[in-house]
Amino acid sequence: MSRNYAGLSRERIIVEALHIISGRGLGGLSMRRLGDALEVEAMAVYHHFPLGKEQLFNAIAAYVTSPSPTGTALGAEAAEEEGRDTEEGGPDSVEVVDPGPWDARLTDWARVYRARLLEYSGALSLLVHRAPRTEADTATRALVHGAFTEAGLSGDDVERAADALYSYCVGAVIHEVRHRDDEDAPDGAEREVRFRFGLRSLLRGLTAADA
């Protein structure tokens, strides 16, 4: 097996380990499969995971949640080539752009974020025991306090509110996933429209006046 470690990233493991939960579940990822699947020795798989599987599932769910296009692991690996500290998986810098109204940007964020954890719904089950507190994460909270902050929202209530948004997206993937291939499972479209009509009303009763 090659020792050649070029073009190595932590972005491609946490990629390929992906493809491999994908394909086998959590309980078919090891560093040596992992290895095998990327054409390396496991121990350049520690080289950037070196405190093992557990640094490697927290990256992985780093990723998942991740608002960026590209995941988390890009920016901690720039981080750590310039030797800069980060936290595990997450951005070295995010930049929060808040176009259009407040339902707006979190409809949109909603929808991104739906997307991405149907994308790597093998992995959802890392999401029950680790919350990712990356900068990518502190950009999320940023604007999602900042929209319901601008719906009229204020103090403990804007916190309740990020929580509420958060487990609905959440389990209304769960909820996808587990009953998709059910005999009169909806079709694609219709599991969007149906994601977006319950996001609608969260939103709505979560900033009614009388809330």
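Now that you have shown the form predicted alone, what about the form predicted together with a further copy of the same chain?
Shown below: the chain alone.
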């Protein structure tokens, strides 16, 4: 058992780390435990994340906030850490036009985003001090910017509305996770109702004509 080509990769490591986090919490993730789960010596992880646990945490944060399970965030995040530029070609090069009216686009995005954050709720606290610049993040900005512009906002108000939307979404998921074990906590269905209620209200307030 000397040589061990375990086929380790950044993504396999991240997925296994998230599995541990989901089972034992963020504090339960140790490099040694991660190595065990990957059937590898703990130090092997350092070959893929030379900067150690902090770099792994950044990668997890990027992974969690990127909608695609195959992890488009991996390349971008690796480039970021080593000082390279992102591999993205030109600006607006992938300008995907979503179908439907602006509010449906925003609501759909929010629903997907919430679902993903809830799926990896154990890693949520990693996001408080980390805002990884992923492809998914740029795509989201374009989508939200376009939607609010279409809704009639302009100038600084577009940025302000976008910030309010992001704030509400991550805040709502955190509020949900924080309170889901309270004695009088609402069930899953009602929690989703509340999320959509708040979202609808916020969008209405953001796009109503100013007094």
